[in-house]
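Heads up, the chain below is alone and in the form predicted on its own; it's given as structure tokens.
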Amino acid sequence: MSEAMRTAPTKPNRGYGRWTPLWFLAPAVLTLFLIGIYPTLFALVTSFRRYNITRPREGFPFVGFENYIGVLTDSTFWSSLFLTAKFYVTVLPIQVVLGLIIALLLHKPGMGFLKSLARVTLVVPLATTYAVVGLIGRLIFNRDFGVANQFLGFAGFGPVDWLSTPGGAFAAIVIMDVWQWTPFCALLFLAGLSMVPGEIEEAARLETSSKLALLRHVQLPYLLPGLTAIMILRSADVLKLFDMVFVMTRGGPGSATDLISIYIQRVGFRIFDLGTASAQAILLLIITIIISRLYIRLLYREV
């Protein structure tokens, strides 16, 4: 009876058709169409044009890559693109060195519950928007009320205009920046620390007492891919981050804080030229690619 229960066929759910899995994936391909591919692709298509929204009389005509010529020698446009870099290579090694101390100090054995509540706060910022940030980070630096000059206070240094000065408005949004994403840093380095197996750490641990020597021989292979991600993702991210900097700074005072993100919102909202716009986010999308290449091909290594 059994037997013949198991050979018998089963009847087909009425529900269940051949596009079936056709209509559950439909949802999520339109989203991604709609807010990701079409974006792309109108903006490569405007990137060749003469793209004013002011002037709609003259159209919008073909002129193939007189944008990207324009970009390419537009001071202000390398400018922009060098402060960000200059932004990158500032928040980033604090950021990964920060996440890595962290990182070790969680992976310690002992003290479940305070390293479980840590866990969850590491999240908090992550979980905060960017405009949120630039809120915050206008309350911190505030000349006249903000916690930052409390603090200095406390150390007897007088007030210090933060947003006002170039020096000082460009160190806010770098504190901010790594308030939000060391702890970013910090879940993929402990992720990373997991995947090390408990014997071969053991083992290293008794054979030798150097904690540097542990996490170079032992721990960083498993480390890397976590590296990897985070200097890609930090990558584009930075390339892109506006939210922040324009609630805090708007790129002032003067240029200071005046991030790439920054300057081609400029160009496109407040010039209106979209086609000189376009082909700057579309130039910024190639370099994000090659650095992404960059990355993973110096240093992925598969564990």
Contents of the next structure:
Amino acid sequence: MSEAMRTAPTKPNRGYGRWTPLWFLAPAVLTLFLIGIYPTLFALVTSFRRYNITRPREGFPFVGFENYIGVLTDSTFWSSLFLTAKFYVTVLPIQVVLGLIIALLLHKPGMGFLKSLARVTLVVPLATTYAVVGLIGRLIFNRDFGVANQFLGFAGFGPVDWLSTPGGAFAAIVIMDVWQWTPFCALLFLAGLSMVPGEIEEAARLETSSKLALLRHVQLPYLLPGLTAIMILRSADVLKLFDMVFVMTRGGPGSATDLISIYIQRVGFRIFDLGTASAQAILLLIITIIISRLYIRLLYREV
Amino acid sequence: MRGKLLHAIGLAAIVVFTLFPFLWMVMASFKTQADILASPPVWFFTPTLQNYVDIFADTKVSGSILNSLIVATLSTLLSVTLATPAAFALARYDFRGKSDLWFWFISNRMTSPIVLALPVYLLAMYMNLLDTHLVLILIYLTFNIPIVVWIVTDQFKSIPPELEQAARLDGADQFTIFRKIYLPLGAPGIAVSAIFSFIFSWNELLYALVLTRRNVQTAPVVATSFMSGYELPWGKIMATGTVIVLPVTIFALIVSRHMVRGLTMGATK
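Could you present the same protein in the form predicted in complex with its partner chain, rather than the form predicted on its own shown above?
Then the entire complex follows, led off by the chain already shown.
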């Protein structure tokens, strides 16, 4: 800021004009435009072309909606989306129920030290690098020396060939996802529980000794925004889920854990059919935009 | 009394549940290959530091950690520089298109990286940017800028407007107010958002996998690459995993109070 500008109080509106916000916004918006919007438009164009970079001689001709028709009639694409949905409806109830139990335990008065310890450790799974969660999964669910089979043995069950059977691999990625994301649900519910006014909760505790009644009539309304956030964010996260599953199973065995992001990655970077992969990515983006709209509509009141 | 005991058991179970997989990895990183391959798994063993000696002698691992450090640090600095002015505008002005802007930031948080990985791969290939730090630093801004904008806007909104009015009477313009009042007073929020950017950049795998080859592989990519081959070096893999996770875990503990805000883009407080 030059001295000349600073000593010019004659124009009181300087710096408060209509365009002032623009100057502050421009750096971030222009950057996101260059690295976000421009590539997305490039993907949109690519999705209308035949674009296999292993066969550059054929060129990259425009083929209209050929890629989209190909994707929408591709049963693998649909079964991958279906598998992603199945994964979502499997992990979500487990995470919500476990998360709620954890939140209630942490909300209950008493046990100061142990409670703070438990509260702090919840952050650990959330911060663990997703790829490393996959590495841990490979170790824990190893058929020969994995600790998961040792636990099964303690419970009187025989060993399971986790990662090379379809059911076992699906269960293994579900368990790792539950481990990583249950704390997220717990923290959201805990935030909701702490919003219940103290007097109301005290009064209700005097009225009834039933924990379930307390939960249903007093605490539930405060938990609902958190639950909505969990349902929407988890759905976006499951559509994004790549790292952990890629490291643990690469989508296999067969297509047992071939979630949508894994599948598109394979079409794009193993088969190098970037036209088809771009069409799939654009369809995925459309689903994501709908989810984001929902999130804004339901959870943001101030914008 | 019974209730108290159950409460204690429940809380202890939470600690075991959240820490066990993590500790199991750390334990394995101190085991010899023979101890790791033991069936059934051994819980008590003589710890060895050999795996750590091995990975720090391995230039591929140490180089990848350096790469991760460069990419995560520079992307964080850049996103803070670009996003704090935007946060100021969002906190202090009303303008047309504000809610559309929010929507755009939120969708960036939701979008699968594979959507951008495909076109960015092609664009980087044509511009000879594959396997450079720059392409990763830039692409990480797509999730770092929104997170910084959100957290810092929230922080800026909590700064009392009287301070600003007083400065205005002294003839300060908006740029001075931003620099002299908002940046210093917003520093805690800026720090928290920087830590989040660092964690997200450090943890990222898909972009790094697709956009790098030999020179700029980040730590998660190298840790993952150990997973192919016949005899897996489990001890080294788990030591690498521990080295990757440890710094971000410490960072996450520092910002644990803000974890929910960071992960939900502040929809719930």
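Here the structure is a predicted model, which means the values were calculated and not measured. Positions refer to the first chain, counted from 1. By rigid core we mean the largest C-alpha set that fits within 1.5 Å across both forms.
- Superposed on the core, the two forms differ at G156: its CA moves 2 Å or more between the two forms.
- Put the two forms on the same core and the Cα of Y68 is off by 2 Å or more between the two forms.
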